[in-house]
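Let's start with one chain on its own, the form predicted alone, as structure tokens.
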Amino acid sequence: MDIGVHHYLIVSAVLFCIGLLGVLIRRGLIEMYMGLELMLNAANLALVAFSRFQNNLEGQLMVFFTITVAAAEVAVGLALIVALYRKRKTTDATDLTSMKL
């Protein structure tokens, strides 16, 4: 069987729809973290399957630089998590209404 780009797309989707449904569904916040960073992952997928099956490195090095904001993105995303959580003693989204501390 041959393995074509079409299979890692479908795979990327796949991936993107689960992170969608950890972000609408569950309520806490490290939850839709790992939901936005699974539909982050899914994006670096497709755009590396399109990388490698036109013979070009671009998407790989966009896939380089995204990890990299990403990476920044999971530092600076805990921090606030963790922050919240000392202040509120919760990471649920759904007490957490207002952004008034």
Partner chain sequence: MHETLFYIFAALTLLCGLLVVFNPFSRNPVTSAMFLVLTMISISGLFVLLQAYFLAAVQILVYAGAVMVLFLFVIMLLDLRESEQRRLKTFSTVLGLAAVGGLAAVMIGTVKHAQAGAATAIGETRALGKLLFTQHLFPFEIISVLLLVAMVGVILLSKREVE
Given for the second form:
Amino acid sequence: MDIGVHHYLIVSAVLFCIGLLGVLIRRGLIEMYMGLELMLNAANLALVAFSRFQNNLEGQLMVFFTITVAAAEVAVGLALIVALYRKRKTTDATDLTSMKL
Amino acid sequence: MHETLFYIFAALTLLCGLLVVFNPFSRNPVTSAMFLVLTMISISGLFVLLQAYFLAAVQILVYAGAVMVLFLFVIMLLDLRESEQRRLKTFSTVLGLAAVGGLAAVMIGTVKHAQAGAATAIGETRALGKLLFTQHLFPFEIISVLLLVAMVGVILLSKREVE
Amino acid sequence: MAVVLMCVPADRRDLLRRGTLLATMISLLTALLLFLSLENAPAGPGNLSTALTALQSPVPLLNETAPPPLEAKYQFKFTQRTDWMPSLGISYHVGTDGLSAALLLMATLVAFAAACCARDVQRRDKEFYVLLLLMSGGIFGAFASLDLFGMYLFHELALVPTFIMIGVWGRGEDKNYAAYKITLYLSVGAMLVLAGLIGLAQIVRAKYPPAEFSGYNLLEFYSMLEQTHGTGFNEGLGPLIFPALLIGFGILVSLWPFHTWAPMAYASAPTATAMMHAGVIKKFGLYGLIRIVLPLHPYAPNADYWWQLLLWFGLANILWCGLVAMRQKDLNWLLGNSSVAHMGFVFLGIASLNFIGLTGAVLVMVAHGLLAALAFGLSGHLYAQTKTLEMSKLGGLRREMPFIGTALLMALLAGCGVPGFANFVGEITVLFGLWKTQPIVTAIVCWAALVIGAVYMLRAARQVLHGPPPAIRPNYTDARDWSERLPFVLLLGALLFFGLFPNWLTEKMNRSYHRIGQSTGMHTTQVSPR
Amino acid sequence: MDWLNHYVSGLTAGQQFALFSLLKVLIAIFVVVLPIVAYTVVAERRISAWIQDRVGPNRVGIPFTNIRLWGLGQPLADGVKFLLKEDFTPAYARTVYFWIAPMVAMVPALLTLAVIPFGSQLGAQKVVIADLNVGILYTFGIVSLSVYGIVLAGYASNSKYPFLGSIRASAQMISYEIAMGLSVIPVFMLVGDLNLGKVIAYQSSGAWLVFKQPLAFAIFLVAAFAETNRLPFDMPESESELVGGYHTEYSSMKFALFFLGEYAAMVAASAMMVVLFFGGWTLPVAGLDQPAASLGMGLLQVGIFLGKLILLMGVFIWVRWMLPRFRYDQLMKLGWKRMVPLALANIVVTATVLFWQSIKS
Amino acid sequence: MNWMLYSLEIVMVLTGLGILLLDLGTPARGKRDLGYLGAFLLGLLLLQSVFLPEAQEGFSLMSSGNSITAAPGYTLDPFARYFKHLFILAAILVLLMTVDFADRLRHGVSEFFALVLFALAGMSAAASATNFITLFVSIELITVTFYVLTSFQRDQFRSLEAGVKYLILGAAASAVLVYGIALIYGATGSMDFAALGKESTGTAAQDYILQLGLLLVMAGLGFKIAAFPFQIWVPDVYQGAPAPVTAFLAVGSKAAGFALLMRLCHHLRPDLQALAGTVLAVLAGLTILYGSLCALRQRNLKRLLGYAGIASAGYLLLGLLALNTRQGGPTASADGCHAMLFYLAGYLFAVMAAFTVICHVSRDGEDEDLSILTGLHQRSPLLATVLTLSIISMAGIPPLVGFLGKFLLLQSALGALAERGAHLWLIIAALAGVVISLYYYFGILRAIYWGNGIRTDEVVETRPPIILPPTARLTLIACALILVLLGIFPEPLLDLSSRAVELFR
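Target state, the form predicted in complex with its partner chain; input state, the form predicted alone:
In what comes next, the whole complex appears, and the chain from above leads the way.
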């Protein structure tokens, strides 16, 4: 069987959902963040697959940007989480309840 | 050859991805992070199969080499050993599973009929670079500002208190 | 004018007061002039009504552009039209005919009286006067405006001032609740009206493309009705416009069952606000019903159904609120409820769908405006003296305050429709009109108006003015000098004057309204007087 | 040989590719890298002894004989010693990672060699395991993974000094990776390709890049020291502060793997430098700068490459015993405030020159 | 590549960099004055952008009246320019606001200024984006900058908490956005918005991919504009972030999202427009109701404004309803966009004025409970008046500019729906939302003028009058004047905004 674009897309869709699941059910901020990275990677995979099968480099270019953005986001995000941890000694999302109605 | 490799890498990707989120053996964030690294590397393998060599290398270089090290670094620094002793809430888990399951069904259902054009060999680094520095120079510059922002932000957020 | 007043330092109380009085006086005189010269004025443009609005409202005088063919056709005088937001088809367009001139006269009179009666405001009076002027300026603008958008906008000017006035200077435990209640009710009504107006404008714009692009112009709306016979109201959102406007305006006038805000708000509001609102601003809803909804009636689908509803609701206004008024212990609550009940007459007059009823309705509007202002002004004076308006705690006041007492007695009598006052004339005209279309209703109304009205009004008179005074109480003072008496005298005088010479009003109104009624088909198609 | 030829030509192209790749991998690891690593250790000890004016290990020769061979049997003895020592895993260590870490430390260094062209051609086969178009990026990608071994080791040991060592290591390696990456960009700007074979081809037609880009070379060299955690940048394991840094808790073969990994990384770094700056397998004499036509020529070129490699390894060893260790903040300051700006400046200058040239021509 | 075309973004970034550099040589006391410098330079930039020569338009090679394309993914049409004006104005006000807020930012005022400028550059780029790459990149620049800005007061836990929440949800939105972009790219084979307008060539499956991608992209943008299911971050972030950041978030970031959404929707081909219109209609209704109902119970001023902001995002979405109608055609949709543009401009001044007042009224470390407004009319009549005006404007009461915005939106929505009479519930929801909004907005007025049963004279004793610095006074007066004047003489703004949507016609 020939490997077509849909093979890659299914992998990417499943991976995306796994990542989303991670964001939804894990409670540790860092683990949630890892789920987010999975989602981004899934999107990247889809982009590259499309790019390849459409003979169009823009998709790969987008992946390049996505990776860069993800790196920046992770840097800021982790710094934030560390700052939070310093303040409250927790990285659990369920502890973020200082502002409730 | 291509098929076999695809199935190997795809399986690895999904397996490791799943282990990032759900690990029956360990709740240790380091484990999650390590499996995430493996996921990244497998995805990079898929990129190679898609002849996106440049991106495969960048994927390893940036994600596996820098981003994940950062993750590991932070996990170690904060010493998050048993971060998840709290029980997951059953309700939210079930809800999440249901929602994601639905989404997965929709996405896979949609995506599985995607049509393939005839693939030809592209993915030259040179072509990518040309595109990047001519047509898409503006987003490139914006990204550089973004990196600057991230740098400033990280320093602001983590530098020691000055009195 | 309000803006100018804002610049006056807050500690110069007399200056503030005199400024306000001056402003309202000028507008009163202008309105009088306008009213008197309505007949003789040339059909062309004139600046008088503009001047009146401009005195109070922030819309300044702009350059005049369009010639007024339609104004002449519909017999509007003193018109002025200036591009305001040309891209939206909105213009600053003012003018008066008999109807609005009468209402303007009444409004300016009440505003002047209210400004006189505002003396019981003791703290932060600068803000009070500013808000009062804003309010009155807005309502003058609303009556004078010939642009639907402008009409709405000017009316809404009163919303925030009312809220703040009741909240800051109001009285009673429930003033917060009352402030919210009146605001929310009025805004529900206003929203319905706004939606209806927008829909209306869109239909006008679609069906009546004139040379100068517009849509929100009242006169073009009339003209469109006349020329196209109202096609366009059957499709799309068209059928919804009529009920939206009807209910919306109804809420603004405290149509039953949306009336509960009114007594409460009037009981809690400071004197001047209650006078302005009960006397004038509430009339805007009726004005809208007459100006916009009534001409629309023949063309709107299902109009008869809604019209019937209006009739029964109006009836409910009279009966229900009359009965409620009978049970009140507080004078202001009583007055508020009776004011709602009086609105029922106007509704019935409008709902009677004939000319006589309509004339009566307008008469009642004017008369009730004066009466409400008078009554609330007097009760405000009482409250300032006695610090309570609970009727059981008052009594025998006529002896201590002969002037106020007499005035109050006359107001109460006017309220239950004693001949000689304008109210009587109006109500009786409404009943005449109604008889032609709805004899049964008329009978009920007659009974209700006479019996219920007499019962609560006279009970109030007895409890407050006569009867035994409570054992211990301080000395009260009557209205001492002419400046305190003047507003009441003026209002009473006007009531009596219009009661004795109603022709003065009706002639002017009829003449201008006849034309509109004819051209829009109301008169000819729906009502056959004989 | 006939049957071999026959067998090989009977295979499909894919199978041939797989076979030769496997062969190359085996040769590269077991014939090239491991011996070099082993003898570098000896060389290191001998050279250090020489520098410190002592003798160094000179006893071990062929086992069970009296032949000493100037101590060349030492690696074997060391290996046996490592294998026979007690393999001790601390009770509080995180076992899985404790086991994985040494392997992770070793593998990337070996992987790096995959794209290094050790020679031009041997027969029809190129003397490079994988002739990637993005060779240099691949290298950097793999190098960036090498930090995991150390970080995991520190984490798994669950102990103070290893932890500090691994923290230092990760920060240091990531920092210098940037300088290293930036330093080679001018090289590729000149060459115009990311393939390492093309880099060598470029140098064979002109001067070696070490002459054209001395600054790039200097930065790369310094960064290579830091990347391999060698003195003067051996913060992660600085004995005087952290006992042994990340491998304090390790013993026996696991320790040996770290050890080998470090030397393998040295080999890889030197090989990269040879390729990038010293013309790879070429020498500008006697037609040695052209791809080999015969088998002998090919072997000679491999020899040339290895010779250059060994020379650079010598530099590594020499420097280790000549310079004192930096302080950690000095190290970071050097990396971020000197190396990175210099590398950036180098890029700008090179770009300007290239631009100017392109205008002129 | 014409550098003039990008001059606005370039100058913004350079100004930011300049402030960062100047920070090195500025003594600690003078650092806040860098904000004035930044605002001044932005003022100049605004002038420049207004007077950007008409010749700029001469780049146009297309005759269809479409925008001028410089390089793929960037355009400087009147629409983009309108938004750029808005963003610059907002940034100026934010900078001025920050100068007085400076002593509460202990971790570097200059960095704050610089980050604001960088975020501004991102918004400005977003206004010009015509392909998904630029869209993504500029959105991310905005978002990442706001992660930092939101958690800027890192000595306060709630600021950090807000930052983390924004971060997690924002990153999730980005991931969704990228995946959507991937799917659209896969279906159309191009990153350009324009490709969305081409007739469908593929099979039905291809169309499904396109639709799914579109939905995901709209979800990603929905996060930025805080539409209903993606609004959960709003209250916490609004409350936790420093007041100037909240203001900027409420105006700039949201407007950028809307700019992109409008441009995107404009390029859609008719059947996709119908799909998007339906989705947006549902979202709009739910957003309005959710925002309004949740705002009712709020006591915290910033949180309240956050929910109110959700509601107003719902109103703004009404402007996109016209997409849903075939008969309405381009004119109707242009009317909707016109209304949105106008509303956004009015909203800008109202929000900025409100937050400037909050800045001055609230004290460091204090929660912005409604009770801080008690007696404000005596502590500072100016603040009270300005806040009143801005609240009234947001509530949509004439004659302020906010009323006209809501009026236009309502008008466009009614116009769009008139042909079919469908979505009547939406109009009812919108009207109900307006009425509900009066309740909570007037709650603020009540807090200003007669407090919570506290006698006003007591309040005066406990809380001293607020003394405003002259610049703040000037800013506030300017905002208030604009609110009033634009409400009464909206024609210039109407003119501007209708010219901006010319390309949608």
